[in-house]
Amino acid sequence: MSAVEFVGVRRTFGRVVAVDRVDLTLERGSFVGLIGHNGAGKSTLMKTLIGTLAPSEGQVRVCGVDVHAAPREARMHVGAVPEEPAVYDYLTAREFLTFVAGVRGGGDVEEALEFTGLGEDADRLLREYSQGMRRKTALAAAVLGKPDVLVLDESLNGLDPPSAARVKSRLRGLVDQGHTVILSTHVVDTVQAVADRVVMLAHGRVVADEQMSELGDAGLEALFLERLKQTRDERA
């Protein structure tokens, strides 16, 4: 069974087509980089996956569960860090993660704190945290219970280099255990550093789906610029 399936997914906002009939299957145990220009539809597609937006057409399935027909069951398989994560300022990180674990029905709080390196600061109020530390707290909450699918929307931005290296290593560990990680970003270098597979969106459509090992010497940036130019030429 696949980890994630997008089947004919389309999402419109009035006359604006944000996602345009995406068909995409992501396997278990894969680290997928979802890239695209600003406004390509990355965040919209990820929101249909985590259930905060319903597709205008099509289906989204997580581990065989239709996200919008059975949202509660689907959420049990997914952990997510949105582009602008929200935390409770007057809780400590430990209290916040304990609360999230209760809502999710379980999860090892100490393991999640260790995953992101927050242990020494776990008992400080979140209102005292920097943006990078708040992002690490949201990531710790997402990995509670080790969900089958982890969705990260620009979630490595703002981390200091040692923290970013630590998190990337731990994410790779999850993938090696059979979990699926989807990192949505417009930063090509980040995808090249961590992903096994890259899916590129342009104007709401999948314009490339490649294994990183098959990109050759030109690399991901060259592919990105080439496909983006092709798409613009087609729309001209």
Given for the second form:
Amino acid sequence: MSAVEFVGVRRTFGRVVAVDRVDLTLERGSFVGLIGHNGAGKSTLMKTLIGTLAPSEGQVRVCGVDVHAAPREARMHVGAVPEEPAVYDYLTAREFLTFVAGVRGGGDVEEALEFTGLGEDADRLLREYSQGMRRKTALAAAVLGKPDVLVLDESLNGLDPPSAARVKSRLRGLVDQGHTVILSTHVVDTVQAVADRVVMLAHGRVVADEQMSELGDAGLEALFLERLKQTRDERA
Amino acid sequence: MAQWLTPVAAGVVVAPLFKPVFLHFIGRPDPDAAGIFGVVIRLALVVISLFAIDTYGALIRSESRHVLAILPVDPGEVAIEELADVARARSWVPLVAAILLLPIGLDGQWLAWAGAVGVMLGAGATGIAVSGAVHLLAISAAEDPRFAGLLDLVRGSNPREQAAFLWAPGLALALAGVPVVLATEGVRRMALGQPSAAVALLLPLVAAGIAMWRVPGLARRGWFRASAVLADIDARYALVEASEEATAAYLDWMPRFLPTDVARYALKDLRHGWRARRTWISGMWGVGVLAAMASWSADPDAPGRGLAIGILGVWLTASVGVLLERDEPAFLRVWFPPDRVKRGLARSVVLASWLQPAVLVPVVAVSVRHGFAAGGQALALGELAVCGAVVTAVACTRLKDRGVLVYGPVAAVAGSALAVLATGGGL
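If the one shown is the form predicted alone, what is the structure of the form predicted in complex with its partner chain?
Next comes the full complex, and the chain you just saw is listed first.
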């Protein structure tokens, strides 16, 4: 069974087509980078995956469970860091993670803190945290209980370089254990550094779906720019 | 306990003003029972409405939703906990109602007073539970194609899905209102010396119990989906706002009749107010209609009661003038200092224009039902309230962020005094 399936997913906002008939299957144990220009539909697609937005057409399944028909069951399989992560400001990071572990029915809080390097600040109130530290907290909450699928929407943005390196290496470790990570970003270098597979979105459509190992010498950025130009030419 | 302190203190302060306006029947030779029924049912419906709106905030638009919606929480437990939180946060409501209604007991009707307090408790319980169930049902209705036609009829300029949430408090009020009306009838009978009618006080609690029993199931069906529905609604609103841009505002034709230097500030306030406090401003029409309804009676006291509602609305909404000042970033005041006189004049005109419906609509009603002389008196007193509220609000804007702290108590005292004057002034 696949980890994630997007089947004919289309999402419109009035006349604006944010995501246009996306068909994607992500296998277990893969690290997928989702890249695209600003407004390409990455976040919209991620929101349909974590269930905070319903597709106008099509279906999204996580580990065979329809995200919108069985929302709670689907969320058992998913750890998510949305583009703008929300936390309870009046809790400390440790308290917040303990709460999330309770909701998830388990999970090692200390391990999650160590995952993101938040250990020393774990007993400070979240309202005192910087934006980067809040993002780390949300990431620690997402990995609690090691869900089958980890959805990260622009989640490595704003992390300091040592933290980003640490998180990337830990994420790689999770993938090696059979978990699936899908990282949405517009930073090509990040995807190039960690992903096994890259999916490119442009104007809501998948314009490239490649294994990183099969990319030529020109690299990801060149492919991205070429496909983007191609799509814009087609639209024009 | 601390959360009770301010409302209870406010209740104690307002109680002497509440009596002449809403408990005017006390001490009259005719029986009190009908008067007690009238005031208790009105207060109970206000309680249900308050809880219906709070419940929407808790179940549909709560801050917690952002945190919980991506976690595998049990929506049934979340809904129960959110409703319990509303009950805790508003636990002062029955107590304040009991204080406001105390003159009924002091008039010797202690049994009726106790019954009235029971109705308030029942209204709170049924308001929370029935509203909770209705708001959760509204999620399904918002998405259900069978309701599309109906929702399109009543949505106005809102997205179809939002229409379900907009009308849910009204439906909750209607459903929760039935057992509360029956319980209030029980209180009326208690006032007439039938203590066995107290059994009717149980009806709202039974309704609350049934609704609360349904809440977990409804939440499991719809609570998660609400996030997707809300995302849809917000996206549609964003599209509407983007297309209308920030230039269109209620009464934006008015500044063309003002001198250019003043018109500039007036247009800025009209736009700022319309963007930030639209509900308050358009709510003046609602207050006006409510005041007109209260005036629309052959009872010689009706015009005064209607005008009192309008006056209280005027003083409440004039606070928007103070809030506009508070909204403004401090650096703007320093870098682009306004001409105080022209800005004050513009704000006065804008505020006075926003407040007019609360006065003019009941004045029309009074003129039709009680003649132009009474209408003229109502107009004079209403415009006096508008002038007082506007001058106070504009003066308080000078105090920057502290303006609200000064305006609140002044408005409470002045507004209540004028309302008392309206009800007792022979209008």
